[in-house]
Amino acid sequence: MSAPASPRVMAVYGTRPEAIKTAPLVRLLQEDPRLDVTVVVTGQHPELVERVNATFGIAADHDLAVMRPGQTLHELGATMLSRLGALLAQDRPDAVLVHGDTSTAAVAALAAYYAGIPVVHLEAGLRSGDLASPFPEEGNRRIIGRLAALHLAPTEGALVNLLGEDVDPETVVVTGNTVIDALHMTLGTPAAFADERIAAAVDGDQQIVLVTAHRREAWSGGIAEVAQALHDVLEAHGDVRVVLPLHPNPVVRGAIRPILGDHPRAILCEPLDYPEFSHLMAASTVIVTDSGGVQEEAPSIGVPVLVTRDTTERPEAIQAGAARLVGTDRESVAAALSALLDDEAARTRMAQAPSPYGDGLAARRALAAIGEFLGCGQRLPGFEPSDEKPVRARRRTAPRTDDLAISALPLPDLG
């Protein structure tokens, strides 16, 4: 008589942030003999996700290749729903794992729901309270919250949000955020900068301001305002360099390049591989960002963060004093950044604020919760943040190379 088949988990993701945050858990699922995992990429960020997968030694089993030039959210969603529906009908996994709040995550959860397959939501329970900000992410995660059977919440605050929406507490596990796992893994491995301008900036003695910008709600002017603020700061501070990896979206690039493209101390570059970006974060004086993941990563390595948004679903870092919400107004952003660059004591206070987002073991807790959900394991105790000050990470260098992929990143161990 043959042994019963192992429970099967289908992990679906499509964007670079999803790939980074899902990778530590996918790695553990691949190594666990109790479970089988199928990796599906939708193709929202095709080249970027492929590079993340290569970094973490992950190969996709299916690529839905959904992106088309000029595609609307409606068209994107319809294409993903159709292709995922067909794949789920063919494969019939025991659970579908989605992450966060992207269109991929929301549509994959809906497709699984239509197919009668349980949804596991990694990074569950984040809420801004405003359906228009961030858009469409806030709507996406609320949809997934109603459909998920297992909620892997990164913080106690996310748990409280879910309980406030009448989610069964037995279906929620506080894991910490897997992005901290990914960050620990990459910072533990030497990396080099392929861009000579960035390498020179990191090796120099100027202050580095790392910037990311991409939010859809800021396309109509907010991103340009932030770029103008950065230009103002560069003009007023001769010892500052701005490094801004450009999001692939042409709207974002069109807002930034005319303002910062010719400034001699602004480095506009293509998106960095995750090891490069992690080590650049560790080398930065201040980070200016509208990214959710960066709001979580930077406090864990003691780098102050200015959040260029009007609202955030990640209030823990702001409450801890590690981050500040500054909006996108040109004068406000310039004033906040200048004040922080000029005041080392203020930067130190922010850098030493306890990080609320994780200890590098979130993927282990998530794996245990999934194992229990599928009847082949037992939950671990939930994540509780520490009051310890973060240790400022130091960049570890490696010989410069065109291939920054890391096929065997170290995994943390609960033992």
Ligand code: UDP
The other form holds:
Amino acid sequence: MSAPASPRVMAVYGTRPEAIKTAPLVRLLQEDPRLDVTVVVTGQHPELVERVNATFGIAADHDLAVMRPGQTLHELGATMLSRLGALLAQDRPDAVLVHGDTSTAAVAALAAYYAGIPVVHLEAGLRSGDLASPFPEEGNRRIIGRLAALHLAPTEGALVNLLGEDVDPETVVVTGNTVIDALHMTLGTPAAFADERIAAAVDGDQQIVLVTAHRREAWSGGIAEVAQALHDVLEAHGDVRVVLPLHPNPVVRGAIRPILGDHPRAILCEPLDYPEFSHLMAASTVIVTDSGGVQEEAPSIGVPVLVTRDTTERPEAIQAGAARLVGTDRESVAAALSALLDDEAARTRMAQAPSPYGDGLAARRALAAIGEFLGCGQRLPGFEPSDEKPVRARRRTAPRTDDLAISALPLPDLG
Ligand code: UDP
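Moving from the form predicted alone to the form predicted in complex with the named molecule:
Now the complete complex, all chains and molecules, led by this one.
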């Protein structure tokens, strides 16, 4: 008689942040003999996801290739729903794993629900409380929260949010955020900077302000305001370099390039591969970002973050003093960034604030919870933050590569 088949998890993702945060769990699922995993990429960020998969040694089993130039959210959602519906009908996994709050995640959850397949939600329970910001992520994550059968919440705060929406506490596990696992995996290995301008900046004496910007709700003005603020700061601080890997979206690029494109101390570049970006984060004096993932990563390596948004679903770093919410208004952003660049003591206080998001073991907790859910394992104790930085980055005010000692700390024993 043949052995019964292992339960099968279908992991579906489409964007860079989902790929980075799902990768540590996919790797564990691949190594676990009790479970099978199928990887489906939808193609929302095709090249970026391929590069993340390559970084983590993951090959997609299916590529739905849904992206078309100028496509509306409705068209994107409709194409994904129909292609995923067909794939689920053919493949019939035992669970569908989605991450976070993208259109891919919301539509994949809906497709699984329509097919009667349970949804496992990684990074569950984040809420900004404002459906308009971040848009459409807040709506997407609330939809998934209603449909999921297992909620893998990164923090206690996310658990509280879910309980506030009457989610059954038995279905929620606090895992920590898998992005800290991903950082562990990349910062332990040295990375070379392919862009000579960035290599020179990291090697030089100037302060590095690393910037990312892409939020849809800031397309109509916020991103240009932030770019103006960065220009103002560059003019006022001759010792500062801005490094800004441009999001592929043409609207974002069109807002930033006319303002910063010609500045001699602004380095606008293509998106960096995750290992390079991680090492650049660790070499930066301050990070200015509207990214969700970067808000989580920076406190874990002790780099102060200014969050260019009006609301955040990641309040923990702000409460801990590691991050500040500065909005997108030109004057406020410029004032906050200038003040921080001029105040080493304030930067040190932010750098030393506790890191609330993970300890590098989130994927192991998630795997254990999925194993229990599918009847072949047992949950592990939940994540509790500690004051220790999960990943150590030792930097000077003016970093140099030879003084850039980065090490992934040994992981605590989960018992
Ligand atoms: N990131 C990267 N290369 C870059 C910029 C960002 O690998 O040039 C990583 C970053 O470390 C984080 C993720 O991409 O893990 C964040 O992606 P994004 O800001 O697009 O999405 P969000 O986190 O806001 O959902």
